[in-house]
Amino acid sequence: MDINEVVVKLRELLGPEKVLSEPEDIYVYGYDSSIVYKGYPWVIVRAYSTEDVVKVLKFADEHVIPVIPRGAGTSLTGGPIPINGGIILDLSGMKKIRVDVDDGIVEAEAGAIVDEVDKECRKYGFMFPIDPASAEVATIGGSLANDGGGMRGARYGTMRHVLLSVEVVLPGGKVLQLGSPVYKQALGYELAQLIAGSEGTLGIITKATFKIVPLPERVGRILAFFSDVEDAAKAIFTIRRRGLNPLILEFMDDITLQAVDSVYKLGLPQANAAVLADVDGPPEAIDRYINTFKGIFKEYNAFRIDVATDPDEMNRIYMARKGAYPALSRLYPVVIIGDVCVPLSKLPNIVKAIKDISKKYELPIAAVGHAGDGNLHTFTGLHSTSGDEWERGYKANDEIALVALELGGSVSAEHGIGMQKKYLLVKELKVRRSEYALELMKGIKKLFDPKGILNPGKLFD
């Protein structure tokens, strides 16, 4: 079946308004937020219901056509890139959200925006626990497919840690409800958890149910500045070692702070690192919590500590972290983004290693991330996607990941594997003497997707 026939058949199945095939559509859907990877889909289908997804997967399975699920395209590893053509299945039109306060859950369709889910929960005095930096645009389906985390990860983990059940459509159009919308379940092999982090290679997520948590009574925000990067890392480790449980605990290095301040004019001081922490609890306890954190920051030589409980001032302080990626992206035409995780005790080591690698390859490498759970993102600033600078950028990014492995960490914390980290996934499995796990993954893929039509070329070849 040629491409024109595919387009005609899909329009017959779904209606012409749901099927896009103009050159400008093909071009736009060939990228994700990495801006590095590129592909050319044959056609785009905009799904608005589970039934739409069923029709596409029945058709694609019958004719052995690749199907690549897509939400907002905020992937940073090439996850939704159509490397073999095929059908892009855009799920961003599936936006329904239902909060059930009595049962302590929220049910959301795959295209619902994470921030909108959180806002809906807040109407009832609750919040959605997971908050990726791209929450204002990232979708529930994409975040779950990549097991996304965020700034509250130090306390609540990633999407899989609050997932209760998921509706998924398999090749051929079979719809499965995996898991149950209850807080405890013992159902044999936990297939819902298998879908989390599977990057659209096993089935298409159409809807999911998650735990929700009560809104904090009150929040205090602390932003501490350091002259020594390792002092900042040691302060983060000490906070965790002493059993403190902040709502968020974030790290920013000097390149990040300078970029954010140049774009957002926050009046930040010249510093080599900063740590952002949110503490929450009863109003009468907030001052005590703030003072505890201030004491630790001073212990590690913080030269300035900003504190806020007023919402406007808290938002201003928050931009020092929230604005990191947009600010760095404005300064450099191309940014290679890393996503490693190390044991908490090794935070000072990985921070030092990033600075050393930056000097070695003569490239600006910013370090920022959810350091409260050992997760650091690196941003390598480049001016081109070709030539010597590009090669040095990728070598530097890989070297940081390999250092994380040497420290007992992982090459990917929350951005997934996609196309970018297939080689690093193999490296990590070898380090852990678990190469056979790759064969098990391939076997699982074969079981769910016998013809290999779902997001081919991702995770592994």
Ligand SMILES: Cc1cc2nc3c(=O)[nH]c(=O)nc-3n(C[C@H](O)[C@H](O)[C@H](O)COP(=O)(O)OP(=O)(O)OC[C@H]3O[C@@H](n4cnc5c(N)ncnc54)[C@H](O)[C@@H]3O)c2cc1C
Second form
Amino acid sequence: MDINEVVVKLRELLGPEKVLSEPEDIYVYGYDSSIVYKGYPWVIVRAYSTEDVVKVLKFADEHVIPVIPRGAGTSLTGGPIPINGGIILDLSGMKKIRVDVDDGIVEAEAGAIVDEVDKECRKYGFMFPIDPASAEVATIGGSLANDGGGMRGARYGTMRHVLLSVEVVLPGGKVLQLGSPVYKQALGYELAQLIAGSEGTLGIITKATFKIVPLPERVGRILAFFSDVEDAAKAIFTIRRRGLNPLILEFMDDITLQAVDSVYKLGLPQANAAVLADVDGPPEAIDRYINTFKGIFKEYNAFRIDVATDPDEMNRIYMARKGAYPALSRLYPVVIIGDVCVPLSKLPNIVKAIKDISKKYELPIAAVGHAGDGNLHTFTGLHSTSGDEWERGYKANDEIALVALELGGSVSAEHGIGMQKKYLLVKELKVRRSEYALELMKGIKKLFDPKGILNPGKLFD
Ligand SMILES: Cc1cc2nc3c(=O)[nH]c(=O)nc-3n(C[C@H](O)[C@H](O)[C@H](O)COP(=O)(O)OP(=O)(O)OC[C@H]3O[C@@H](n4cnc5c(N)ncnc54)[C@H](O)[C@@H]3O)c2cc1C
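Since the one above is the form predicted alone, can you give the form predicted together with this ligand too?
Full assembly next; the chain just shown is listed first.
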């Protein structure tokens, strides 16, 4: 079947308004937010129901055509890139959200925006626990497929940790509900958990049910500035080591602070690092919690500590972290984004290593992230995707990943493997002497998707 026939047939099956094939559509759906990767889909289908997804997967399986699911395209690893053409299945039109406050759950369709899900929960005095920095645009389906995390990761983990059940459509069009919408279930092999982090390679997520958590009674926000990056990392470690459990605990280095300040004019001081923490609890306890955190920051030589409890000031301080990616992206046309995770006690080692590697390769490497759970993102700033600078950038990124492995950590925390980290996944499995795990993964892929039509070329070759 040639591309024109595929387009005609899909229009017959779904109606012409759901099928896009103009050059401008083909162009924009060829990118994700990494900007580094590029592909050319044959056609884009905008699904509005599970039935639409079933029709596409029956057709694609019969004719062995690749299907690449896509939410908002905020992936930073090339996850939704159509490497060898095929059908982009855009789920962003499936947006229904239903909160069941009695049962403490939210059910959301794949295309529901994470922030919208959170807002819906807030109407009932609850919140959606996972809050990626991309929450204003990222979808539930894409975030679950990547097993995304966010600012509240140290307390609530990633999407899989709040997942109860998921509806998926398999190649050929079979619809399954994996898991149950209850807080406990022991159903043998946990197939719903396999879907979390499967990056669109096993099935198309159409909806999912998650736990929700009560809104904090009150929140206090603290932003502390340090002259020494290792001091900032030690402060984060100490907070966790003393058994404190902040709502968020984030790290920013000097490059990040300068970038956000130049864009958002936050009035930040010259500092080599900063730590952002949210404490929550009953109103009468907030001042005590804030003082405990201030005490730890002072112990590690913080030279300025800003505290906010009113919403406007809290939002201003928050931009020092939330604005990191947009601000850093303005500085450089190309960034290579790292996503390592280390044991909490090794945070000072990894921040020092990142600074050393930045000097060694003579490249600006910003470090920022949800360090409260050991996760740091690096942004290596470049001017093009070729030549000596590009090669140095990739080597530097590799070296940071290898240091994370040596420290007992992981090369991939929450952005997924996509196209970017396939070889790093292999390296991590080698270090753990678990290469056979890759064979198991490939076996699982074959069971779900025997013809290999779902998001080919991602996770592994
Ligand atoms: C500014 C910025 C900040 C970010 N901050 C964070 C952060 O704090 N934490 C974090 O974890 N990530 C973060 N990310 C990365 C990204 O936002 C997440 O991976 C996000 O969850 C992806 O959602 P999406 O809807 O954009 O998915 P997409 O990018 O469209 O897709 C991601 C992957 O999921 C697959 N997929 C999409 N929808 C489905 C579906 N319905 N069924 C099966 N597979 C599907 C795709 O094929 C692809 O492999 C950030 C990105 C940006 C640009």
